[in-house]
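A lone chain, given as structure tokens: the form predicted alone.
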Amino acid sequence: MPEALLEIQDLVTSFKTTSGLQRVLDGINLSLRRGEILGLVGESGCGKSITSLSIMRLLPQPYGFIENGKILFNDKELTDLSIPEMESIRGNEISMIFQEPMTALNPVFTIGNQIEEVLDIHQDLKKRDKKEKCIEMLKLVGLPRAKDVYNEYPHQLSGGMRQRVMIAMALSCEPRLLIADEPTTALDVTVQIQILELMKSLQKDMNTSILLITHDLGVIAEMCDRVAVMYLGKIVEETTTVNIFDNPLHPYSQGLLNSRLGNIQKGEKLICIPGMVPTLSDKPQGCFFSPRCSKCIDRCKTDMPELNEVKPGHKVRCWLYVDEDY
């Protein structure tokens, strides 16, 4: 089994509000092992961009901050690091793809410019050797036009040009980590496909870890190799992705999966997880998703229950696993 690259440790990240201090992370643990994609999968309020956030140090100031845990990256305490050891990690060994590419790219800079200060940061190029590794790239991610593109400006671009210059510029210094945050939301069907692929095919040539985030769930069933389900803050459920759509347990899992298009027939009612994410000031007592939940018993809503692995390699926050056979 490979070993972990990246290691969040009982990770608490909380916001400054006008209600008060808010826990937008409550207690989040994952690793994500060399060579591997990891999707983080949740309905929109889950907490899964802050997660991101929280490993990139990006949280907005001065509200946003890491109240308590851990995040090992390479055996590297990302927490204790300073912003400068922070900004050499920053871009170079961990990068981001960020969900909307129009608004990540300046709009009065060239690609050639946004890909070369990345390279200005990083490595000790040539200004001739920035302008090649910048093209070479551009045809990495497959655009044809690589030369032109190194010229023009993010609103000569297509979404899906502008998707595949965002994977070169956080490919440019070939990071170990890669955290893709919604890389296709934006992008027409076919579109999505290529991204992906292209996606794939750039893990297995660098070695790169991805952890992908998205709500969408077939992007985990062609993408990942396991999958962590988030709710409220917390990880309810953590398996491979063959188990997840085979067998999860988890009854928030379970509404996911039975709420996909593809379940239902022409003319059948859409099948959907009833009530909304309650917000950060209403977190309801005891296991958070019990007001949604259709097998809620009466201990799930006082108590939380722990993430506990309830077979090998399949971890699941719910009462109705502990102390029993499935």
Given for the second form:
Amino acid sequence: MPEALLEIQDLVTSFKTTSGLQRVLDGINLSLRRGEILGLVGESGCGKSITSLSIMRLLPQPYGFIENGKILFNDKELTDLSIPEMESIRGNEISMIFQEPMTALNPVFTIGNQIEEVLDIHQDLKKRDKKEKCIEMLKLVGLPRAKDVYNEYPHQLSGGMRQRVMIAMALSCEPRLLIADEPTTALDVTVQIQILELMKSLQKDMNTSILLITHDLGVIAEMCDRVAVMYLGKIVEETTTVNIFDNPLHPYSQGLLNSRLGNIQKGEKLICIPGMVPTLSDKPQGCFFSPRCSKCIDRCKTDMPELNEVKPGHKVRCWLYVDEDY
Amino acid sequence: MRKYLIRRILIIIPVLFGVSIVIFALIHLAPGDPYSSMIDPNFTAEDRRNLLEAIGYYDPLPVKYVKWLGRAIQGDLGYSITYKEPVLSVILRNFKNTVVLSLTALALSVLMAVPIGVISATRKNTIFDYVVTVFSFIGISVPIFFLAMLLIKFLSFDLGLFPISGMQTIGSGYSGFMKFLDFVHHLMLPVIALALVQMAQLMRYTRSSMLEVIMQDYIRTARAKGLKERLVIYKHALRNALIPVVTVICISIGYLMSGAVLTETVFVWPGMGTLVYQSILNRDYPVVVSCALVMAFFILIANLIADILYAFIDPRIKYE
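Coords for the form predicted together with its partner chain, given the form predicted alone:
Full assembly next; the chain just shown is listed first.
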């Protein structure tokens, strides 16, 4: 088994709010191997994006902070690094692309200027080499008029093109880890597939690991080697993509899979998980999912289960799979 | 862009034309006879009427306007009743003083307010931010003539740091560099008063504009690149935050160029503001009309400058 590139241990991230401290991430354990694509799924507000911002140490200031836990990246403990050390990692060894390509680029600088900025920070290139590298990156992400795009401003490009620019920017220093926070959510369906294929092929060429955050199970099936399912700041299931589709164990994962549109015929009622995601200030006792769970037993209402490895490579946080061979 | 500029500049002409009609009409609607003080009180009523008739006082308003306009286009803005010299030379002399005062105040306020606004936004809800906020609220709410009085009381009268009013020490006989220093010394107090008020406003605008920009996605992108926080703020955020601030600055150029009437009056600074004030009191119609036109002209110019600056700061703005 290839060694882990990113190892998150018991990560607790909290936000200071007017009603006191809110634990957004409640002990996350996650590991990402070299060259692997790991999917992170969950409903809105479960802490997917906060996980990525915690890794980048870009939590909204001054409200968000890492309360506890370790983030080991390439044998470095990210939570201990100084600000300049962290700056030299961002955009260089760990890059990030965001959900909204329409607003993620600065409207007042040219594309070339914004990509070259990353090279300026992390690489020592001559002016002409920088421009060459920049245009090469734009070609690599499949922009047809790379030389023109270099001099253009973000508002002159479409959403898909901007996301390609973001990818070019993120990969220009050949990072070991790319965090993609819902990279295709804001795009047209046809463009979504193009962007995903692009990411996948570049990932193979550069041997970059990807942490792919999404709520779209179709994207997971298309892209990921392994999947972690999150619910209310905790990982509830972690396994291979094949396992999650063929044999989901956690009732929440099962619920997510059942609510896919592909499962139903025309005229049938849509299937959904009953209830709403509780607010952070109102976390249920015991297992956080218990109030919405169809298989809830007495123990679920009092104690939070651990994330146990019930089969090799299949971890789940559920009392149903404790003390018994299922 | 060039086409747009030419069009914008040409538009100024009809606008000024309209402004001149309105001003001319308003002035002549006001009751009173500006020439009463020019004519020897010992003249008989008939002589007086003949004199007034000779200069066209009894002409119908449109005729007066056309006559006036015809001369104005040739640079003859009329003869000042109080100053006993051509209006143009009076205005030029006063305008020079206003330019010095207002540009110094503007430069000072921009140089202070923008950095303070930025720091206050990046350190939102710290003691620094609170102090700045309180200060700018005071600056916005205290009327400038009152602030000017306070400055005179404390800085000039109590501490004796600056002269109370005027542009030079009367009877000092300074020349050369000493004269210049004396001028700067007199300039300080009105500049401080004007700049404080301008600053208070600009700081608020910069702060709120900056707070909005800092929340944008592209700021997060800039940080995710590994950019130093200083560059994130002063390169990526400030450039965007300045767009609305430029509007405010340009509006105040128009306001300052027309002579901050209250400030100039309190400090007896012989600029456009004082000139307008005095001329209205003296019913010096030719001066009032010309001043109003000059002010309108500079407000139009300030707006034009704002539009040009937009295109430089924000590439999304294209003038076709």
